[in-house]
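Next up: a single chain in structure tokens, the form predicted alone.
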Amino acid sequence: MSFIPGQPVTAVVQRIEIRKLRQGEHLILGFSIGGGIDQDPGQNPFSEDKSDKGIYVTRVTPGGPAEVAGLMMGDKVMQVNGWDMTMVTHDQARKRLTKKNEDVVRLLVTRKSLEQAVRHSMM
């Protein structure tokens, strides 16, 4: 996915609904994130142009709620429960994902394979 700063972003997205796993007082999602507008985009292994400051899935726990829901390492998180995640800090993203009063997290994600499939279907 390429973009021009200041212009709307067009992306092929997939909806993923993750039911948090309750372990005592903790709610487990089963994945980790990286990125954010306060992070160095050059360190992001999933960004093609190394200027993308988006939030990316960096780890998915095997057999965990995120994997069961279909989340994959390298997915870019575009929305969390309706909140735009394209211009947030790492900490803002973490807080949106780990709200204690939400047992379900609804994500809109994009991934390279989705975009490639759409491009291939248009040929």
The other form holds:
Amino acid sequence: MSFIPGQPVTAVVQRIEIRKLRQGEHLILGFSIGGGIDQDPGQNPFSEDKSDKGIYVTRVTPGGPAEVAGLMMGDKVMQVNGWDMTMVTHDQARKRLTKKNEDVVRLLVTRKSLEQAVRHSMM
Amino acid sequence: MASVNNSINQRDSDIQKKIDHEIRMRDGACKLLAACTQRDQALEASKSLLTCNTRIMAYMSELQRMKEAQVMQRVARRSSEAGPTDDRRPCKGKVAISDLRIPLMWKDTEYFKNKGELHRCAVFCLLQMGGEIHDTDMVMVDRTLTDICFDNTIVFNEASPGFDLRVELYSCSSEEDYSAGSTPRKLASKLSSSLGRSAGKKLRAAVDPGAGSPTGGGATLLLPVPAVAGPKYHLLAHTSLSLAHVQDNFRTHDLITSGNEECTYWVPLYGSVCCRLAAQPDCMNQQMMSGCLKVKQLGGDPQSSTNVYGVLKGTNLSCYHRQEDIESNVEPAFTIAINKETRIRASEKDPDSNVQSISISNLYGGEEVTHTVSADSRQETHRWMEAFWQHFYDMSQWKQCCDDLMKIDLPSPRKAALVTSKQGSLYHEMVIDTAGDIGTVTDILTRRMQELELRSQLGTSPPWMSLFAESPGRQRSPRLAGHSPRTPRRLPRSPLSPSRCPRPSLLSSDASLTSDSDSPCSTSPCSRHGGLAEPLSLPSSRFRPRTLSLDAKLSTLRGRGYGGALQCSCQPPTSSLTPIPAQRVSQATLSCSSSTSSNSSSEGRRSPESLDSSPFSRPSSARRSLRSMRAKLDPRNWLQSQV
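Let me have the form predicted in complex with its partner chain next, following on from the form predicted alone.
Below: every chain and molecule of the assembly, starting with the one above.
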């Protein structure tokens, strides 16, 4: 999913709504993220384009709220509750997902299989 | 006719009661405003005053409208014996707006302006639909904020599909001097001379009585007192949202701004507002019709028809075997879709029972499937047809809201306590928080050195210990707080067992998250790892005067040959103190010795794997912040965070 700086990015996205799970005083979603504009994109095992500095889902805890909501490993997170995730630092991304006063996060994620499915259906 | 009058009178008195209530609230707000001394209180009171006033105006205009309608109706009735003006009305619904966010666009000169105080404004939103007016909480805005965020979710309960939701943003400068009288000229001229020339000119123009309106004039600081004693909010921007803007997603809408840079209440808006506007029409989440039905599927066994209890709700006609199944949450026997593509018509009377039936046709994946549904009596059938027509009408009116049920989350009451005052400020996110301060890190490093000394004395040091072979005495010197065996502050929850392991047990890197029951550690030698030291038992927060910057600290450490080689990371021994098998030891040494090459990519990625041990446990916040700081400082890592 390469992009040209300054041009709008288009992607086929899926909406995923995750209800956080409360564990004591923590609210957890049950997945791990990697990436960010301050990270080295060459080390991202999930991205197609090795210059993509977006936020990717690197692990989904089995049985956790994220898996239940349909999040998959390798998904690229585009938006969280309306906030953009394509141009954020790693810490900003983590913070946007772990706001204490939000019980639900609505993500827009994209994955290769979605694009392929759309392409196949158009043929 | 009498019932209509009664209902109107009822509504009349309801509104009257509401008006009285608001007038009382308004009086209270005025009194509070006059009495309060703190600026925050004054701003809050002024906000309540504005809201009350707006509500009163809305109620009075509704009262007016109702009276007019009453008169019109009476006139109409007198003029013509009109039958029931039975225009079909669409069902009502709930409309919720949440996650309001208004991006700001500060000029770069604002960011780097060092003179003068931070110009702050108090803002809030007023949301109005019909007669219902809600206000959001007040937010203080200054140049460190990139977006104004309102966390409130506001639900309007009796919305019709043609609703008009007006969003208004009010702001008020929070630096005005509200006290009566004193516009200290001297102060004004002093300030104007210390400000830049153009700002000073504006200020002088404002204070100068020859200038235009006293509230304008671009003065961002002192102003003469406004008409109402106390801060006054002004409309900064507004927009109107309607059914077309409803989506189960976040969307950006344009704002119409009023006011300009010269106004005191000006906040540089980017010009749009992002929010989530969701609607739940009643037809989607309430039972619109229910009753006993006989259902036959066309193309199936022609004689068999099933007796079911049908419930029309949302986009489905759910057919249960028995009525009681609904309460006991049993799945319906089958479901017939009722959506925009469904076709329903009354079919001819069944020759046997002489009752009209209704046929419902849907297209399931290219194939047309028809169900024939009949009720017990003619009235029932009629009622069902009526319900279906109403349902179709509702769906045509509510449009995209009827495709699927949109979720409306009501905020949990717990939230209020946890909201911090700083919202998403760009600059605050770049600060390393105090729990992970450098002093803590160097303490840990030095403590680690002490342990390594001990280990070397025990004679079981691993091969890479030679790197640390310099005299341990040297590293004690830069410690800021000079007390030597430092006892870590006890974590409130952890059972600390201060005993040290008698054996050299090498533990794998940083799976230190398992619990807060850390024993201060260890005797374990450290495995190399990308980044700075992972603490063994990290006290939750230590406040110590810091005088050295991070760079200075790192350079002093590096000078002593640590640099990238000093990567200590240990897992605190579990309370059972199980000895680790020898294999682990060799594995760790291998990884240590290879660390000189920049292999930390794999190590960086390996680190979160050990989080698998307990999927839902989390590291203590202090450890997490230290880890994140360590990872931030080492660009070779591809950082992963568990959320």
